[in-house]
Amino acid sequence: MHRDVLGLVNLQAEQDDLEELTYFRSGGSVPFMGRYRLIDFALTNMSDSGIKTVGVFAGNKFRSLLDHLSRKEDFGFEGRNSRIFILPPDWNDPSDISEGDLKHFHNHWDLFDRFKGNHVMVAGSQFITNANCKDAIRYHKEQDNDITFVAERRPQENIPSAQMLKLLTEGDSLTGFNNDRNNNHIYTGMFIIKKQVLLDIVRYCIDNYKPNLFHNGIREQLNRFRTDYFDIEGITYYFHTVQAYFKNSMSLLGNERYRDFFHGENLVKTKISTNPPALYKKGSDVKSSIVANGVMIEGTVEYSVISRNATIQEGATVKNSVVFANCTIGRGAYLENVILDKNVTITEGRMLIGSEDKPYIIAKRSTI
């Protein structure tokens, strides 16, 4: 167990690279296939690692995220001990001069005064993985790092992103970052560090006028802390553009790979739901799909994600798609390769086709 270990969610520092996915939401509250949402995995993680406070920096949009996080139980964090702090902005202070994701902590440096424990694990919700972050905690302490950054190693052919950032490395030692696409240490955004550590370059960085820890505290100073990483081993995605979220979400449609990522040593753990089973009536077709609990299907699904509560009316096709919470397809409509975000009715006879590379993206709550 590793209770003298802070966690620390910060979506603050995140881009809001998902276009129309994140009009309304933070990136952490993005679904993802059909029941959870991007920051369940950073949660999930924490909690499997013997963490058991962690703090979310929920940026402007959080309010689907008290709604999801209302119940520490679900993620694990159970006991009178646990607690996940949900902590919006805060601009009530006017002697603040902090700016960025500084900002918040500044706003909330109470959650890291009342901690006793001397470790915080930062992680946001742009990369997700069913492994757990114990032994790169364990291995932090027992070099007794400033900081430890959680990396891993990919096949050349198999590298997300020429913009993610890459670890450089001389032997065992970290000496920087690149973003040079060939460089298969991939960076995954997390890093164990000790706590009065942190602290120090928040007040450096807010004393400078700097609006970035990690770029500003962290990376450009790198030779002033005793630094060293970690590579984990598990399966890893990475969801930095919505290409990347559409093509993450359909390389999981298979039945192995789904139940191996979501339900294998390491269970993903999300709010739990009371709807009822899906119902698939009379002529429903439905083939190689995520389906979740709640959902109606008359007409045809193929190689889809449809989420809690949507409804296939008869005669209506969805193939390669990802249909979000409570949406409606009506009678003879045909999709494919799209997103629809919560809520959106399309109406009898519409057809919509994206491509593989460039899906086509429905707004929350329209009706086409």
The other form holds:
Amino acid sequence: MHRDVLGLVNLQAEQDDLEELTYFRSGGSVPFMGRYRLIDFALTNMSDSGIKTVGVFAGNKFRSLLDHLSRKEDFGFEGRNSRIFILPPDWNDPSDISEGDLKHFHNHWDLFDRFKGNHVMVAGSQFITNANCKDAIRYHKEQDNDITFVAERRPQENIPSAQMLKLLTEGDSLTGFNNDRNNNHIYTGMFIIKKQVLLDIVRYCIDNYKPNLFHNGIREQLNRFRTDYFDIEGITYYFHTVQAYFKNSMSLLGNERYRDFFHGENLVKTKISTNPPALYKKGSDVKSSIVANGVMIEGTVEYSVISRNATIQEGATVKNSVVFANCTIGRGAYLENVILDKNVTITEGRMLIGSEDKPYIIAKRSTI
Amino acid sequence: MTSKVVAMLLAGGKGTRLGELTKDIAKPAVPFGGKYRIIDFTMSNLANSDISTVGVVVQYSPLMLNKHIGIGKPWGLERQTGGVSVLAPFSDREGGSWFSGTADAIVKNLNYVEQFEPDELLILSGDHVYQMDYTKMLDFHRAREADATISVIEVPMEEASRFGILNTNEDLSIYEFDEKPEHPKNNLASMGIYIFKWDVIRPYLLEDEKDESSDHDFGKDIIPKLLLDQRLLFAYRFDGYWKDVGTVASYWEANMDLLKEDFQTMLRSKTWATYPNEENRPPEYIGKTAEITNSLISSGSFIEGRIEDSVLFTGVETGGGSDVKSSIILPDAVIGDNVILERVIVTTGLKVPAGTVVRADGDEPVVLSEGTLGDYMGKGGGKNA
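What would the structure be for the form predicted together with its partner chain, given that what you showed me was the form predicted alone?
Full complex below, order starting with the chain above.
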């Protein structure tokens, strides 16, 4: 449908600000809801919008990303002409004077050069939605816009508290961006741009030693382009802080919410791995939780996310927590408001309690 | 592997005794163990044994099976040489006909086998649940320079008369084959897994094809002829879990076995994984009122109510106030509120209306399907089967 649009997931433009969760991985590869990683939602959005070719600007911490994206078919990029190009830092041009995320654009110029279509859809991984961008792209093309920013309007009481960009408009036209707490017109971080316009902006930024494509090349130069916005409607989440990450996880543990977000028309696609169905042993007591494949539960689980291959032993209690893959919670242990990163072992009888506003994070591979 | 093995997986069986479960699909494609199909165990054994030239012979209702197997991708068996081929009955210049027996199915696919110039032919069935390293059996076969090796498992003596029994000498060479003997001499049952030297078995197969009195069956016709000619046949002992899920009762039992402490490790093995043709479904949601004990639950499900000693497949929903006991719920079935199920197999995609009560009384579990659901509805306290 929109095969003339190149998808670009620009992880390089994002801060890795999920504390311990992003010490050793990019924001895009942070696990979410038992089996996904945050980048899955942008990729699913793109493949559901009919985009066939995607580039991922990977930044330095790309190991887990390479593994995660190793089979493009799993993400719905099927067919000979469908590709995911994972583009880690690869700077070998001696004449290169680019800075910041422009380094990616300069050194991965071929991605744009070889793509035959006329548009690029740029997304990050800090925003997820169950809506796709089919209509936004169609609108962008119909209006013959240079740049169309994807936005949403939220009820006043539901504006995310994190510092993030909002749209300023006069009538129907976009005049700029601000950080106003009370502005409910939220910029999702996604935009659709004519390829030629993008390439002109890239050249401008590089020639003028500007380090940030969005801020220097687009936001500061807004009136040079024919810009517009498109408001999407759907369930949306933002991931600018660990608190937000935790709150989003807990919010999706509502039955209807979870159903609406994950069981809609299009399922969120992720790397397919093979684990047996979850085993609920005698003595297990699981309520209001989501449980992934390969899990084995003998203890109590309430309002929690239990990811692939985790084991909850007899008498252990996991409450309001997020448990990543391959964790073991020992007998009689008690966890509340905790995020356990992958491969954590909690020994027998241990008690860990965080608060709803400040979940206790246990780093990858630790034994406590 | 320097020596060339071609595996022929016989997956054309009708599975008549599985009744409603095989109404529209071949027995090997019947869902099993929460997210698998029966044939996944054999396909995974091949993958884990690194045997990658596999002909899957289909015949009865192969639609689902064809899609499931494809070119073997879920098992990593899509290969540049060899790989997986689904082999359906076909016609050529001489005409065409159905496969009429296990041996006949091989003869009719002779061209398939011969293109690989194999040293050995491995015959497998898609109807069994087990985990087996075929390379060990191949090593055994080669070390003894056998013409044929048949995999056997010890069955309880009192059940031996239901199986093909192999009578062996002390060195496990076979001197006699008893098909379902009334008075079995021992309890080594054939598992329907054979390895043959290709150049030895080839003429026997062609000979048998001409014999109009033959049923063209490996067990009934080919093996006895090899023994008659004093060919070197060995029994290869297999220890471990093996189940022929041929009847509704044994299908139910085999699913329940997965909940037993001894067999739970089977699906969880890291060294011998069983690969399903996995779908991209979200993790299951366990609701506020759920009480689950000793059960398997799979992705894409929404669970409320009591679930006990049961196996629930992908995409299942159970309603509040329901009580599901010792039952098997196949993919995408929806169990309404306040439904009581005991020893029931709910078929794929079935919607069981709220308040339905089904309990199996006799030995046989109840198979609840579009066709049988009506028998249990609007009967107040419910009808016992």
